[in-house]
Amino acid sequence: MSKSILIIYTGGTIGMIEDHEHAGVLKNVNFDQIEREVPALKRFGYRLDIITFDPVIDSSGIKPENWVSLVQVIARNYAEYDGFVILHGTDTMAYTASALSFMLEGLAKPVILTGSQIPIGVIRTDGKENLITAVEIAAAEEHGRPLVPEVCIYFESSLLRGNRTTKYSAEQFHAFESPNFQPLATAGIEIKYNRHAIRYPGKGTGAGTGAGAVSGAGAGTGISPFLPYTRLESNIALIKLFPGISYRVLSSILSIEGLKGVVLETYGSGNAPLDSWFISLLEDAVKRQIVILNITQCSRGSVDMGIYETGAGLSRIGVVNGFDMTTESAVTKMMYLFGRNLPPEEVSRQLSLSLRGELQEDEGL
C-alpha cells in the first residue's frame, strides 16, 4: 500500500522562489505545486497531499494559535495519513517542534519539521534535500509501525527530538543542534536510525487526559489514545539573569497581574544570586503560587541545585529544578501544563517529569 503524507505549509524560507517579473526579488511559492520544485518527490510514488497557511507566516511572528491551528490539522487529518511533514521558518522552528511535541498526547506518527536557510528557489538551497528526507523519514515504517513517532526537526542531515533542539546559526545549512540528546536519525548514503533513541507509543510518562483535549480525533496505534490539546496559557515570563540585575527589573516582571509561571535562565548548573533581596522576591512570587523553573543558561549540562550553596538556596524556596531543558521546551511546556488548568503545585510536579523525552528520563523522576 502506498504512504500518504500531509505537508503543512505553514511559511518561512523554504517557500520562496524567485520573482521573474521582478530580478532579484523572492515571492512565497504555491505549495499546492510543490512536485513541480522539487520532482523528485514523485519517485517515492507516495500520495502527497498539501496544506497552505493561509495567510503564511513569518516564523517571527508564530504565536501560540498557530500551534493550536497546527494541532487542529494534525488531528483532522491524523487517520488519513501515515505521517506529516510542517514546512517551517527556522527562527522559531524548535519553539513550534516543543509545544506540538506537548500538545500532541499519545503521538504514534511521525511529525517531521523542516525548513532551509536558502529559498527553495535558489539553485544552492538547502531546501530540497530537507524536504525530501523528511517525507522520507515521515514515511519510513519497521513491521508495519512507524519507525518515528514523534515531533522532530530535520535539518541539514541530522534528524533530532524536536522538544531537544535549538537554533545554533543563522547562516550556517547546520542551523540547528540538540547539545544534551543524541540524533535520532543521521542521513548520509543512508539514513541511519538510532532505535534505541526513539520514544515509541507507551515508553515514557505522559501527562494523562485533562481539559483542553480535541474530542474525536480518533486513537493512536499505541498504547495510550492519541490525544491533541489545544488550550495554550502564554502568561509566563522568561528571565534571563545577568550581572547587574536590579530589585526594580525583577520586582515589576513578578508583580504582572495574573503571572502563571517564570522560567529563570540561571549561571551554570543552576546557580543565582544569594542576596536577600533576590531570594526574598523569589520566595514570595513562589508563596503566591506563581512556579518558578529553573534551567541552565549553557548549551550544554543540567542545572543540579545540590551542588552549590546558590543553586541550593533556590531549591530551599520552591524553584523546581529544570534539569537539562531547552528554554523552548521550557517554556511551551509550562504553557501546555497552565493550558491543562493544573494547580501550580501540579505543574510543578509535572515540570521536573519527562513527559515527552524532553529531559534525562534518569534525573526527572
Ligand code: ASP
The other form holds:
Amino acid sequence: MSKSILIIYTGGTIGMIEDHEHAGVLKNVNFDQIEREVPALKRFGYRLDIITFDPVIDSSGIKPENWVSLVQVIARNYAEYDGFVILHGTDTMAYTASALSFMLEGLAKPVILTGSQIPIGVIRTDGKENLITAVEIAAAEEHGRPLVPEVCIYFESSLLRGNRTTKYSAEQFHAFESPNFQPLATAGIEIKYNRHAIRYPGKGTGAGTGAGAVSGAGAGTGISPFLPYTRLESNIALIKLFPGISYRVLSSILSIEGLKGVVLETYGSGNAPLDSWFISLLEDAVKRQIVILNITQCSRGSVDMGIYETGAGLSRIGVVNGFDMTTESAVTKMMYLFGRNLPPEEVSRQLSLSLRGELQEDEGL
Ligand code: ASP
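With the form predicted on its own in hand, show me what the form predicted in complex with the named molecule looks like.
Below is the whole assembly, all chains and molecules, this chain first.
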C-alpha cells in the first residue's frame, strides 16, 4: 500500500520570496510556490497532503500556541498518515522540535522538521534536498514499522533528534548541530540509519498519564499509547549567568509574580558564583517552590554539580541538575511539565530524567 505523508507548512525561509515593495526583504508565501519548485516529490508515488498555517509565520514569531496547533493537527491526523513533515523556519526550529517531542508522548510515527537557508525558488536553494529527503525519511519503514518514530530535524544531510538539536549557523547550509548526541541518520548516496541510537516505542523512561489516548496503537503490548498534550506553562524564565550579574537583576526576575521555574545557564560543568547574596536569592526562590534548573552555557558536555564547590553549593540548596540538555529542551520541558499541573517536586524529579532521550543522566556524553 502506498505511503501517506502529511506535510504541515508553517512558514520560514523555505517558502519565502522577495517582497516587491521592499527590495532585499523576504516574506512568506503559500505552499503552491514550494510545490511548483519541487515536482520531483510526486515521483515517490506517496499520497502527499498539505496543511498550511494561516497565516504562515516567520519562525522568529513562533509562540507556544503554535506548538499546540501543531500537536492538534498531528493528533487529528495521526491514524490516517504514516508520517509527518513540518516545514518551519530555522530560527526556532529546535524549540519547536523540542516542545513537540515532549507534547507527543508515546509517538510511534516520524515527525520530521525541515526548512532551508535559501528560499526554494532560488537556484542554489538547499530546500529541495531537505524537503525531498525529509519526506523519504518520514515514509521509511522496516519490517512494517517506521524506521524513525521520533520528532527529528533533518537538515543538510543529517537527521538529528529534535530535542538534542540547536541552531548553530545563521549562514551555512549546516545550520544545526546536536552536540551531545549522535545523528539518527546521515544522508549520502544512501540514507544510513543509526538504528541503535533511534528510540522505538517502549524504549526509554517516558512517565506520566496523558489527557486521553488518541489511538489504540500499543494497547496491550506494554507500549504506551500515543498521548498528545496541549497545555504549556509560559511563566518561566531563562537566565544566562555572566560575570557581574547584579543582585537587582536576579532579585527582580525571581520576584516575578506567579513565576514557576527558572532555567539557569551556568558556567562549565554547572558552576556559579558563591557570593552569599547570589546563593541566598536562589535558596529563597527554591523555598518559595520556584524550580531552578541548572544547564551549562557550554554547547558540549554536562552539568555535574559534584565536581567543584561552586556547583555543589547549588546542589545543596535544591537546584535541579539538567545534565546535558540544550537550552531549547530545558525551556520547553519545563513549560510542558508545569503545563501538566505537576507539583514542583515532581517537575524537579522529571526534569532530571530522560523522558524522550533529551538528556543522558550519567556523565552527559
Ligand atoms: N527567519 C526565518 C525563520 O526562522 C529564518 C529561516 O527560516 O531560516 O522563519
